[in-house]
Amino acid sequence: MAETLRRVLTKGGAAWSGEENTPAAGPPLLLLGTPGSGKTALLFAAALEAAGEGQGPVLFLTRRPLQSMPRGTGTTLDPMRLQKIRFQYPPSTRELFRLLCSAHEAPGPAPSLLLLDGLEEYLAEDPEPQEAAYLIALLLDTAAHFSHRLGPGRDCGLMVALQTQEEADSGDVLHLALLQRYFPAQCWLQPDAPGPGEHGLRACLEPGGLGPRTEWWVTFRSDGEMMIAPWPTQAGDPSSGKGSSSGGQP
């Protein structure tokens, strides 16, 4: 999922076709921020990605709907991408258990990419260390039947994003700890000093030992723009050098 991540937050990968040499999903993606970092965006924008390489549709899971579209341009809202998404809103932790359980009873072509946004909320209705450690096992057993399905050299992706707090307690760092165990890959979202009228984020990558840390500084401007550029491997203000952009909301 790595991958998949590192193409949205690249400049240029929104033009990649994906109809050939399309790179196995990879390890489990943790994507981690404080609040408003930006992780629903991103994980939206990893499934518009997910949804024009050509394979499955991507499922796409959430405790309630999404307040407005991430404003994009070129092939990035492409209507057809859109409709691979499939938007599931379990409002509990009992639903989304439910939910996971009988995956291998819904009809129609597996998803390639499976996306859980506020993890946070589900493990607070719960917070035994228990509790956590069986959704892990239902998710990664959801994506391994997907896979399955999807058949021989094809796999379906997992990502899930998990809020952060600056000031985290016992119980945070053990679910922290736990995930970390079972989401080798990892994406961190870290506010930064932004400019006017802007708010904007340190993202760093690491792929869960498939390739090298990589960082992005990604900022969003007050209407909601997303703009991406590499980290500046120097000294300097990191605001210089400001490159490509999608839409999106923090």
The other form holds:
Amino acid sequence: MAETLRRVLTKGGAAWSGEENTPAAGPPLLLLGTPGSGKTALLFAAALEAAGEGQGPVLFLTRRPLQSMPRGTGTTLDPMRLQKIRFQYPPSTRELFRLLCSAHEAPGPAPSLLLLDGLEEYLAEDPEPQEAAYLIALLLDTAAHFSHRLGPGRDCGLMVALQTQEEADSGDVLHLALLQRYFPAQCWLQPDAPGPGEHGLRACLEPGGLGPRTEWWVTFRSDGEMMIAPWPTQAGDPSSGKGSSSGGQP
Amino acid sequence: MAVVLPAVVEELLSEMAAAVQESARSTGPRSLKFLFGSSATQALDLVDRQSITLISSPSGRRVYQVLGSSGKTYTCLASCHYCSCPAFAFSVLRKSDSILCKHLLAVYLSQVMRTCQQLSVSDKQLTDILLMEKKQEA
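Okay, that one was the form predicted alone. Can I see the form predicted in complex with the partner chain too?
First the chain shown before, then all remaining chains and molecules of the complex.
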């Protein structure tokens, strides 16, 4: 999943005419950030990215239907891609367990990407570490099963968003340590700006040993469109946050 | 596996398997015992006693069950490091001083040595087996 996210973040900041044949999704990725830091928007952008590659459907799990459809990084949402995103809304941890444990029974093609938004809400219901570990392990196991069903050379990526608080309590710290054991790649979102008078988010992607840490500057326009640019290496000299359609090519 | 074992652990597991197959049972590689302590001997015991079962369903999804020394059965996920035993919860997740519990080590050994019981169940039964872990904790 780290690779898919990297493509989302890289494509969003530059006119991209590179190769569309994108094989591996990369290792499972954990997306972390405080409330309102753009995790859902980024998850959705990853969903759109994966849905456009001519691969299987995308499975998006979240507790509640999205209030509004995130705009992604394109000016229009491609309906062909949207159709390939299957939303499911397990209302409780028990239901999420049921969904994951029975994932192999579900008919139809296996998804090429499994996304979960709001893991912290599901973990909050069952504070026992063993329960939390089982839930996380099942997420990985489900993605591994989908990979198996997709066949040789194809993988199902996994990306999970976890809300963090400014001040973490001990339960949060334990869950985070647990998650970092199981998720080799992480992406942190935090409010930050490259220069004075600017706003936005800093997205910091740690691909888990597969590459260097990379950072981007993410802002949202008033119409909700997400603009991404590489994080400037010199303070006070940000690259213009031009938004361009990511992977808009059919 | 989605989570890859460190290369050194993989190598040691292969060495271990080779040594066991040579029936040099009592003199398993010291390095493995050094890394895993008593878990290594106990894991070998589990393999020896055919305590590991690979359960699979027509979907291709699989899960391991290990019959522990206490008579209790533990579930291990094949694709990532997870075992339902208390030792895993305590040592591995909290204290982080053990890499694997003896059941997981036994599972990996049986994979390398290709010896374990096999059980085929229906897709529905596999769901129930996976879910049962959740219900037990509840």
